[in-house]
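Just the one chain here, the form predicted alone, laid out as structure tokens.
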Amino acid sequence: MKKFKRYLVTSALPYANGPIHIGHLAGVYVPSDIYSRYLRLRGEDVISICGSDEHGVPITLKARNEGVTPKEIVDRYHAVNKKAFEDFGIAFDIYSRTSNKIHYETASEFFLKLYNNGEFTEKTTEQYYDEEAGCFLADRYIMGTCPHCGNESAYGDQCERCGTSLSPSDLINPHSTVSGSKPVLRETLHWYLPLDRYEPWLRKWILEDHKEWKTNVYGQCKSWLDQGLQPRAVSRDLDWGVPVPVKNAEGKVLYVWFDAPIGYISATKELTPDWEKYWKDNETKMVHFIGKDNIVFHCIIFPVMLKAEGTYILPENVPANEFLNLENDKISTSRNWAVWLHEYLEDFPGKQDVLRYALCSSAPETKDNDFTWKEFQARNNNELVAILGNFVNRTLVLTNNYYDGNVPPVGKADPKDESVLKELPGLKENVENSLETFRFREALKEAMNVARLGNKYLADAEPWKVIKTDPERVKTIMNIALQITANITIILEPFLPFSMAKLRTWLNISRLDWNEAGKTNLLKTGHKINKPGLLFEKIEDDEIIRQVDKLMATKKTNESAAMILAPAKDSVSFDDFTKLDLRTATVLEAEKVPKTTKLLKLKIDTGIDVRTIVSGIAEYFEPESLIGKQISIVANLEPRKIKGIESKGMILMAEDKDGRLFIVAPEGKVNNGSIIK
């Protein structure tokens, strides 16, 4: 493994558009944070970026809805993200914004070198125009029927409810987010980055040189190069972001996509002089941390930003994890379905570690996890008060009692205190191996096992009893489970590192180095110790119950708020009413499409054909129990390729108010591509 002077670790943008809830810190930060803190307990040359992503759609979007300017939106959530990250212990050594004077300057920097270098090509071409507002359609300002499974609220670049990618003009009856007028099409200018032409590099530079990386980023890697990557724009008709610094770019920004990831540079410029040793030196390890939606544009497309560029390093490592999901249920911001960490900071005052600790037992490292309550209730009560405050309460309190808190003089050690003592620099070694590939579940499993031993140890002594028998011997006990608690100190601290103060406080030492992990003569004879508090308490049932309550209102909340009906359309013609085939058929096949998760692929009889769709029903039914089932379809619908398979005709489907699917079909059996009238 090659050694680096130095190491530059990112933390993805959060969007200035919405608090910080537990998916976003059990996917990013808490990892992002346990990794930077164990580099510097190593002494490690390191810095930890990370800042708002105060441009883009969203924001602008959110700016709209509550008749306020983007820049309000983003210095109100700004402030309130910065506070719940300090709050947390999210030791960043800058939290910088996008909307910076210096981003600016660095971003317009950096779209001029590649401009100058003529690596962006100028492509003219039609987009959505809102004549009634008078500016062009962002995608995410356009709204209108998914093609693939009916959805009506679909905008214009995906599908959320069959997660299918589209562009606008995919989009039956398509209509402007911002006036609800039906949209035209206009010319409009933008350069774009030719990703096709370093295809055959990233293929050699993921593929080849980096095996290591995780199964789950690998794959979203391989499936982008194999399906072949096209230019994509890097402007946007927006009156919100980084101006794009060329002539005749009169009301174009930066596309956020492009923008954010050069917020990574510009934070660094502000906070050091010395900042291109950080991003233009090979001796440093660059290491993004990111969720799985962020994996094509800091495995793919910021990499070829920096390619283009020609003097910043590479990443040598991207761990995205996957997504956490909320008592069974995908979190939302739109539906409210989260615990978000600034009520959490105030429902749970002095419990910053539990929540790393639950955090980081069940992150989503290669597949989406779930959090609940009575999960977090178990990991505090069963293992932090269990476990490690047990064995740290008992080792301290006896000491307090037995040698007026001075730590006594280690005597002839037996075979079982030479075995425990042995352990410890293998544990310590587990976990530092651990923390150099990512794996932080696994991490955190071997440092708790540091108390583990300790537990057991004492438990196996029983240095209570022996205490009347053979005060010598205890002593022996009392020092090695003193050595053991000092080692604590250091393996839990980048996980624990509020619970960590406190036991350092209460041994009445300093922060030791990582490389004094695994010694056994942490504490010298006659040192003298504090006396303890409790190093964690139960979280009683009625504090969970408060937490699930607050959740079941959200819940119901939603539930009457879908049971809203959506307002009847406008009327169409009878004729126009009659140019829809809607008839019966019956699937014969049904299979998932490979490298997705919400589409299945259906060979249908018609009656008078046989013939593939392709649907976004893959959440809700299993491909087997559909075989042989009769459905309804619009059979005239003009077919569309999706994943590159033909796709002729849509399925007729019924939404509840949980947004789950139900097919409509004849009562009875009818004969296949019977007419529905």
Contents of the next structure:
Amino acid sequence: MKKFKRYLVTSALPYANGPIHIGHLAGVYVPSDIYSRYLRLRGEDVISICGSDEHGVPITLKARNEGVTPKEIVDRYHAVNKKAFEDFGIAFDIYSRTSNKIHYETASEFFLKLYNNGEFTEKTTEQYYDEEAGCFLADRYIMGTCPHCGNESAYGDQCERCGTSLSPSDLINPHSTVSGSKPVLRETLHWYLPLDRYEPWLRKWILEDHKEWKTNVYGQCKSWLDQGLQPRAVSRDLDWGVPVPVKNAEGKVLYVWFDAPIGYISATKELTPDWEKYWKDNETKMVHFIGKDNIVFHCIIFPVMLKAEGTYILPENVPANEFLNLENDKISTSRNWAVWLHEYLEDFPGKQDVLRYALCSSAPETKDNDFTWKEFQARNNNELVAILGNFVNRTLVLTNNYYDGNVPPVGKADPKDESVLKELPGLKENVENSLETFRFREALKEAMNVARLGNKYLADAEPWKVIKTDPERVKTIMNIALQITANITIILEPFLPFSMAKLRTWLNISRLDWNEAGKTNLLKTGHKINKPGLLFEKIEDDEIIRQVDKLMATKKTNESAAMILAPAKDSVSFDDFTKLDLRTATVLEAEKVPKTTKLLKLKIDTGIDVRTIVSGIAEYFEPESLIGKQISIVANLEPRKIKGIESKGMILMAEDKDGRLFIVAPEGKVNNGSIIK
RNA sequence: GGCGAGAUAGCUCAGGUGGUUAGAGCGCAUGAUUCAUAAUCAUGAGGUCGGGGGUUCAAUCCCCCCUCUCGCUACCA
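Since the structure above is the form predicted alone, I would like to see how the form predicted in complex with the RNA looks, so please show that one next.
And the full complex, kicking off with our chain again.
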């Protein structure tokens, strides 16, 4: 394996429109922190970079909703998250933010360099424009009626009620959320990064040179490359972000995906004048810690940017994790289904390491994983308390009882002692190998094996028995148990920094270098240790019940929450109503439209004719079950081609809160073609 | 529908190159033990490796088909 002189560790920049939750931690920040703490402990030159990602449309929207400026939003969450990370012991060397001046400069320079090198293509497209407010509108700024579910407050990119993804042109009665006026299409110029130009290079760099990447990462990249890459716009019409630094670009900013990863660079610049050493020297190993939603940006787009710029190094690895669920349900900010870091820190003061441990032991490394409070409790009580805390406690208590806290001398080691001591270097190596291949769960398990080894040793050697018959022998036993304890302070340090700091004060030692691990003379004979406390406390059922209840309350709130009903529509004249030709009809044939998930092709008898309707209902109805069913239709809707099939009309359905569809039909059998009025 | 990832013990997961009897932690059962926060240590039970075909002397692993979960994507008048 190539040896590197220094390390640059980046962690995905959290988006500054909400607080950090356990999903972020398990996927990104806990692993990256363990990794960088381990490297520091080994004495490597390593910097760990993170910061708030503060641009983009969602922040401007949230600001608008709350009637504050975007700056106020990002200031708020930057402060909350920065503090939460600090309190939790995520030891970034810098937690910067993309609204900093240095970032504007860095991002502008980066853009200009690519611009001047002719790396961009320009394209004029039609975008929606608000004539009253005098600005272009991002999709999110356009609202209208969802053509799918009738929700009148659907956004131009998505209807929040039925989850359908939309484009602004889909909306019925679109209006700008800025001024309320009707948006018009207007031409606008944007710059594009032609990813396709770099496809051959990417194929080699990833598919051939980085076969060691995690299968989920590698597979996803391959999938993108095989589908063929498209040029991607690097600018947007928006007033919140880094302005595009060229002429005739008023009102245009760098698209947030372009701007955000450059945040890693500007944060490094802010941290050290030596930043180029980390970004431009082949002897630096760069590692991006991210979640799986970010794979394409960090493995394809950002590398293309760096490559196009020409002077930067590329990541050696991108250990993306999958997602963490919470109590069997997807973590969701909008549904408040999460364990928020700042709340955890309040509810469980001093228990940072417990959460670090629980999240690392069940990190979603190879597939989505589920966090439950019951498991959290079990990890604490059965592992941290019972195995680690207990071993440390019995060793320190015995030492204090027998020797008044002085480390006793080692006598002649018997074969049992020697075999135990010989295991230490092996365990240390196991942890190293696992960490260096980004298997954090495995690394933690191996690290805990040191404590297991200690417990087993004590049980076998039985110093509390031997003390009655051979006190000299007990000195050796306790010395060895103490050396194991000292090893624990090193090997578990990257995972449990708070507890190991505590343990060091009890052992009365300062922090030891990783390379000391495995040695059996870390504590000198006669060294005086302090009175210990408890390393971990049991977590009782009531604390867990309280947390689960909190979540159940959330669930109840969500379930009982009234369906978000579309507001009443403007009244229409009777004449307008009579323009609609609503009729009864009967389904004659029904089949799935090939290569679609939702579409059914129906042949129906409308009384006046037999026609074909394509309808997006396949997820809720078996085709056969519809045959013979009476339905209601809009008979005079403009025909439209869907997946190449001409659809003449629309079937009326009632949609429940959860998206389930129900046929709207006459109560009794009536003739096909009967008018509905 | 397409693409990617996954499905292994009650739970969470290993199983790098196909090769004895498929492993670990937690949980469970039994025994030992009492220095320790009812902690520890030992032993054990527990598996149709999602289902079905195929290749092979040999398949958890390779190939094909299917089912289910997650993500990306297409589709919704």
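Numbering follows the first chain given and starts at 1. Note that the coordinates shown come from a computational prediction; the quantities given were computed from them, not determined experimentally. In this text, rigid core is short for the largest set of C-alphas that superpose within 1.5 Å between two forms.
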### Message
At a 2 Å cut-off on C-alpha positions, does His103 qualify as shifted between the two forms after fitting the rigid core?
### Response
no
### Message
Relative to the superposed rigid core, does Ser615 relocate between the two forms - that is, does its Cα move 2 Å or more?
### Response
yes
### Message
For a quick test of reading the superposition: does Glu516 move by 2 Å or more at the CA between the two forms, rigid core aligned?
### Response
no
